[in-house]
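Just the one chain here, laid out as structure tokens, in the form predicted on its own.
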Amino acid sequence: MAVSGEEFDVIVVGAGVMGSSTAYQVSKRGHKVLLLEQFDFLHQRGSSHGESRTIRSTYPEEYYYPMVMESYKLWEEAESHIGYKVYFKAQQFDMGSSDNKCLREVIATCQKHSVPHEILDRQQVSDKFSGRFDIPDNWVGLCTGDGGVIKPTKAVSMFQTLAIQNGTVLRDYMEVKDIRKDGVKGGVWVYTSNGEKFWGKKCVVTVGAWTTKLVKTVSGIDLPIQPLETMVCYWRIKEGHEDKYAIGGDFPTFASYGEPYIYGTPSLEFPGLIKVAVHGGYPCDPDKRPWGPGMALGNLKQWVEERLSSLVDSGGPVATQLCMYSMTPDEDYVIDFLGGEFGKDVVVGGGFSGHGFKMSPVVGRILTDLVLTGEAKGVELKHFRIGRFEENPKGNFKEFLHHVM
């Protein structure tokens, strides 16, 4: 256990997925890491806890495309190292209206990087997925190979189990209050709420939702990154019918694209339920947070209702979570140096917007090459700058409507 005063290569703050890979990217490369967590381990406040989480390639956005990729391997690449699996392959089905801008943007992306794919029309869908899907017939349908499932828990504990076997220390219940720059010998001070303090060369900070507060905090920097308070909603599959949605068969991870737009998944963690889902939330302080009672459903319902065939019983889920978004106004992550008097010694990753699970793999390689070397290999790191918001507070310019409701 680390010790108040002891010293390290680096100091991960934050042991969501972000962090937890981070810290088994930056061990497995030698260097002395410390993981700090303001709550205990695994716990259920933030965004990085639950029953599953899409993995998908389709992005209306080209450049997530070759992080996605990078992240699958990489996913691999962890499994084989723990000894059991955490990613479920499916494939995947994007639907919406033909005139959709993002979903045009999404074909565009696949036919771009050669992505094997294949756009149906209503008839074609419904044999193709033996009536399970019912499309308007101004709607098309896009499917792919490269769908599937994560399980998050089991994810961040993969992570953390690896940095531990790599050396990395963990200590939980360490609420992170300030990093200050250490101007006599250089490197950082990282102070917590029970007052003890860590050295480290270089820091990474992977807070989630307390994104903002923190480098608000450490820096004045104010970033535009908005909790959001989201639902997640499991229904029941009719009768005679849960064979033909469970994970491993060949009904697809999904999203409907228009208002709102709507994601789901296999059945997997709970037997004879799917996940369906609307992608958005309620604005929060993540420090007060209202812990429901959720969205209103009945966009929902009718969409599990008329999409799914009647097979689904569109009453009302039967189970629901509640999970954080951080979202910025473009829906693109934050990756990138600190700045100021930090210079290049603290990196933040932060604003994943509902969609940066699938990537972790991927984003905790970047964060350790910046932190280690300065620079990211093999990645257009523009998209990411936290000095976009000084240019346009909207963020990066896009011509699609944002996702989140």
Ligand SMILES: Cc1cc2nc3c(=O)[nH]c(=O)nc-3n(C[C@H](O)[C@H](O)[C@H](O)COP(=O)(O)OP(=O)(O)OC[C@H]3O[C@@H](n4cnc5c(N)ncnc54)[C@H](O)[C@@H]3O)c2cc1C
Given for the second form:
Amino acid sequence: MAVSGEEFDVIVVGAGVMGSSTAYQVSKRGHKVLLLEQFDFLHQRGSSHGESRTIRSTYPEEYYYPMVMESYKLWEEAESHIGYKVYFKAQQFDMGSSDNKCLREVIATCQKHSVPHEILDRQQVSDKFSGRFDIPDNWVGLCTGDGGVIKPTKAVSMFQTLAIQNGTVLRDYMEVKDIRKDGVKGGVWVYTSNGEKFWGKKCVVTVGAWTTKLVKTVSGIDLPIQPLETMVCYWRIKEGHEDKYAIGGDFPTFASYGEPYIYGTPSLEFPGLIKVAVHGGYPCDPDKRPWGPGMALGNLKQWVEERLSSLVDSGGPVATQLCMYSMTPDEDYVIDFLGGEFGKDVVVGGGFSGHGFKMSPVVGRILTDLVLTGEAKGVELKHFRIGRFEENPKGNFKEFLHHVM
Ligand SMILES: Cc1cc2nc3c(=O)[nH]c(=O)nc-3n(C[C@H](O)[C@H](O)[C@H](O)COP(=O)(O)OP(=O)(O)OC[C@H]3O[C@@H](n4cnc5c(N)ncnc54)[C@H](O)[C@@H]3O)c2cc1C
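Follow the form predicted on its own with the form predicted in complex with the ligand, if you could.
Next comes the full complex, this chain leading.
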């Protein structure tokens, strides 16, 4: 156990999936790492808990494509080190109106990167999925091979275990209150609310929905990252049809573009149920969570009834789970040096906007590169810079609404 005053090469603040993946990556390179978490490890009060997250390569912004492809490799590499599975492969099926700009950009990304894909009309969709999806005549379906489900809590635990195996020290119930530069010997001091302090040559801040608060305290910078409370819904598959929706068969992870953006996964965590939910939520203070009321379900019920061909009970979800998003105005991540007096000593990874989990291996690799070498290989960081909000409060310009999970 780390004792107050102890020194580290890198201190990682926040042990959700991003901090845990980063601790693993830094420790893998032989550095002495401390990972600090304000609550219990594997708690349910942030963004990285639960039973399923979608992984897919279908992004409208083509700069995410190489990142997700690297993540697939890194997921498999981590699984091979730990010896169990966190990633379950499936096809990915995207659907929407044929004039939906976002979906058209997704198709363009597939074409640009020569991703094997099929574009299907209503009849072809029905044939391909044996009647389990029904899209309107003016919609198209896009089918690719690189979908799947990641088990989030298990994946966070995997990264933490691998980090421990590499010598990382983990401490929970350690809320970081401040980070201060050591003007004499360099590096930073990290202060916790229970009166302990640790010195690090470098520090990585991965505090999810708390990013705006901690960054403001530490540096005075106002980051436009808005926490939202969101709700995952599970729906009952009608009796006799359960096997057709199980992971490992031909039922895909899926996304429906438009208002609202709806996403779902095959049956995995709760046999007989599938996850179908809306990308969105209501603003919240992560320290004063409303824990409800949940989200209006009218559109979602209608979608389940119409798009899932009446094979799933659309009367209402039989189970729900609350979680938090950290939204940036452009839904692009924040991955950057904190700058100012900290220069390149403190790196921030936040604002993952409801689509970060799949990328956590590559985000961990990038944060590690930045904190250890001052630059990240093979990634164009301009999309993720803090400074983009000074140039334009809405961040990166996008022609399409980005409702992507
Ligand atoms: C319902 C839901 C569905 C999602 N679906 C998908 C999906 O299908 N595909 C996908 O790719 N992504 C998905 N995401 C997004 C993904 O889960 C998140 O992007 C990711 O989990 C963010 O991880 P994080 O480490 O940044 O945040 P968190 O998991 O919140 O971790 C931050 C940690 O920092 C700790 N912390 C905060 N402040 C302090 C402090 N001062 N001191 C110490 N510790 C602190 C917190 O307690 C927390 O443990 C989904 C998210 C939700 C909520």
